[in-house]
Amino acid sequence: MNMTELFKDQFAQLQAEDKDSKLSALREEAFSAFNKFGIPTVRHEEWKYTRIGTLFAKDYKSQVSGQVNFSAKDVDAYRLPGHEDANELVFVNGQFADKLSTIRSKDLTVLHLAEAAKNEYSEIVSKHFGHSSDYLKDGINALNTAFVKDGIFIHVKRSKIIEEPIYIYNITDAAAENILAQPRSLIYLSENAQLQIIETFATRGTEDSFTNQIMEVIVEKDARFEYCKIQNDSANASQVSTTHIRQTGTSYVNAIIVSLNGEIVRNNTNVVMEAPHCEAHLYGLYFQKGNSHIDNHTIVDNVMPHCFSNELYKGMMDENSTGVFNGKIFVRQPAQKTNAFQSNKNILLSNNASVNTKPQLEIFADDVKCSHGCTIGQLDEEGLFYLQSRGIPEKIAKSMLLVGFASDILDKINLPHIRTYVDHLVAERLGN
């Protein structure tokens, strides 16, 4: 049975089991979109350098059958530093595990998405759920929505500051068989609210895992959202991870993506500025080796005037790794006085490593300040020679230069223990 037929059978099973859910109609529409778009190939411009189709040639466990056997003790191996004072949300094989999750902040609401869709939050869900599909018109995005069931809804009430960050653990249990996991979350920050989220991905076992994840975030007037995604999964783990942020009121967003390991990793990071005077910062650091492939696609859509965005992505590619950066900035006609900046810088540490980079601007307004640029090069030989001439061994000298290169991104991580944790991961990658 091919994957399309398998998904058809699994979808019919899910709809039969969950036919009374408010999400049923949304799933039906999404599955029709999946059948229309199919799995992207290299002929799809947005997937030109990422052969995602190879992942669908594998057999995966059914997405709608069986309970996941995972305990709190099992989660301990994946907890982040500072977890004792954090809100911890656990997904196992794409399903939200509320019994393994801990909510410590009294002003934080966390519900199953299906529950939120039928209570006082139903208007928010119906208005904002699935908005990412307006920007990501492909079968991968549609597939996640078609199988949404155990997603989560997070709400921060007006003027509430959540002091304790949210840690989201996406864990895939591939100890016995290949797993396709599809976590889903919808996050709503009301006016003047503040929230920090740290998200990680991990695979247990040696079988193949594929995580197709979507997070949609709505940030209202005077709200502040800070987000950090850490991808350091095993070499048998692949991901398509979408973070879609809508600034529906004048607000502040800071998003950081750190990608250190995985087989095929694709990040879609979108920021839609739907109100005047919004501010957004997007930072990315990718450090790949082996045969890993990293693909970062970003969109900053300036819909309204007087918005500011700054985007900086840096890559270090070693051994046979391959990378892609595609960054789009849209400036719509009403978005006068826009300030939008984008930069992508790459260092190739091996003759076999490669990067394809494509920064793009589409400007329909005439009173704006926008710039973009990209660089691909090797380690600074003069800097390396200088350090070695001062008695520093070559390996340490290279590490110092690479840490300096990465520090522009790492410095943007505001939680001290998470910054220290990521510093340690980078040092491990450098062999220090």
Contents of the next structure:
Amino acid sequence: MNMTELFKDQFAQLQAEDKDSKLSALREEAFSAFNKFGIPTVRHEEWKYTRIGTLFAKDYKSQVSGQVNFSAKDVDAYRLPGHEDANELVFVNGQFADKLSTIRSKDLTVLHLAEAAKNEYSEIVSKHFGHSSDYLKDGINALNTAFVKDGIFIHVKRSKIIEEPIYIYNITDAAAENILAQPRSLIYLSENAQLQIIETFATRGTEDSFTNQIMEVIVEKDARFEYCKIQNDSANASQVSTTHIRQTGTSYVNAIIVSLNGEIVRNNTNVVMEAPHCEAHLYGLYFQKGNSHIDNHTIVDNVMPHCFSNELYKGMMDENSTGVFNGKIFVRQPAQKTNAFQSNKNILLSNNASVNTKPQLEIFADDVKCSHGCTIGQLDEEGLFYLQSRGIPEKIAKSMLLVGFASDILDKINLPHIRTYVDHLVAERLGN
Amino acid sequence: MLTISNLHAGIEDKKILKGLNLEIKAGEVHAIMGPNGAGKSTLASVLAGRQDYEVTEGSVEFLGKELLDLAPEERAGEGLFLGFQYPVEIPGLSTTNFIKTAVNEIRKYRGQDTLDAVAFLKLMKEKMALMNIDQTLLSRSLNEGFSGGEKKRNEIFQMAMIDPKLAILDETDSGLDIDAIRIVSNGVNKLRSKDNAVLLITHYQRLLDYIVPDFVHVLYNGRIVKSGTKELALELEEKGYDFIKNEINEDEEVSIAEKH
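What would you give as the form predicted together with its partner chain, now that the form predicted on its own is on the page?
All chains and molecules follow, beginning with the one already shown.
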């Protein structure tokens, strides 16, 4: 059976099983959008260098109901350092596993999305769920929404600071068969709230996994949202991971993505600045080898005046890996006095590695300060010789130069446990 | 310690060194002077093992080993140090971390135990005082945003930390004010001993007022054309390089005339 027919059957089944859900109508809409747009091909401008069609040629088991065969002990292998003092949320095969999750912060509300859609949060859910689809008119986004039966809803009340970070583990169990996982979350930071999320992805087993994730975030006035996504999944794991952040009030956002492994990894990281004086920092570090493909698409949309955004993505590409960076900055006509900066720097470590980078600015206001730039080069020979001439062997010297190159991104990770963890992953990748 | 015999080297198709001979013994300080384009920096680069240069003929023996067969890091391990004319800026790599790695890699190469944090810190404190160098400078990224003087001082500081057998200082004086020259020279002088040697490469006699050489050589057109003591440097300062060029041209005319 081909994927399209499989989706059709599964969708009909889901709608019949879960017909009373508040999400039912949204799914219906999304599924027709999926049928209209289909899986994006390389003819789609935003997917020009990332071919995901082949991923859909495989047979996947797509799990839409909540039963997972996973124990807390199984999760241990995937826990991040510092988890004893963190809130841990576990997704298995795209389904939120509340029994495996631990909430430690008293001011943090974590609910099943379907539940939140029915209770006191229903207004927030109906207002904000699915807002990313306007930006991403493609089938991939619609596909996730079409199969939303459940997901998580995270809410932080007004003026509450969540001291303990949230660790989200996306685990895919591909031990027996190919798995399509579609995690979904809606995160809401009320006025003056603060929250930090660290997210990882892992695949168990050797069959293929494909994760199609959407995280939607609302950041209200004076709130502060910090996010760090670590992608170090297996070489048989692919993902399209969308993080769509709306700054509905003057607020602060910091998002870091560290991508170290995966078959095809596509990130859509979007920030919409809907209030004046918003501030956003987007950082990315990708360090790939083998046949991995990494694609970072970012959008910073300045809707209102006096906003500031800074974007820095750095890549180190080894062996046959391929990379894409596409950074788009919109400055709408009312968004005067915008300061928006963007930079993408790449080092190619092998003759077979490649990067396609495309910075884009679309400015409709006339009093703004914007810059963008990109570089693709090789390891600095002068620097290498300098280190070697001081007795440092070539291999170590190269590692030192690369760690130096990556350091201004790594320095942005402000949780010491996570910083150490990522440093360790990078060192491992360097073969030290 | 170092014996350079009939060294020919160049970059791409351009021949720069054309049969250079030089011998340096332990405890000696040699200065190489010469006009722009004579091959001074090429000599330093070839000795330190920069890849861009190709050696076409000749040999360099350093403490009984053929230097040209060794990788740059092995040369450092054997005791060779090059003070760069333009020290490289490396963002994101702390100076301290860099020096610690260098010191310990050289120790490993020599089969010595690596220094632990305490021993390293003690050594660093001692040499920092010697070079009048500040802790904040060392915690910054290597040479990044350093002034010209700070970069050169950092070079000599690295030399002090590494304690090489032979230090080649490539135009260490260029771009330095008088105070900086004094600090750098002072550092070099304190490190002089009967067991090590220094090769100074410079344009100007000025540096040699502070670091007094045992021998002065004039490099011109890829060869050492004149050698002498420190008085030669004074003569050059007074007369300029033209008198050397004239002498050589006369010699060549004579030799051409003799051939005919």
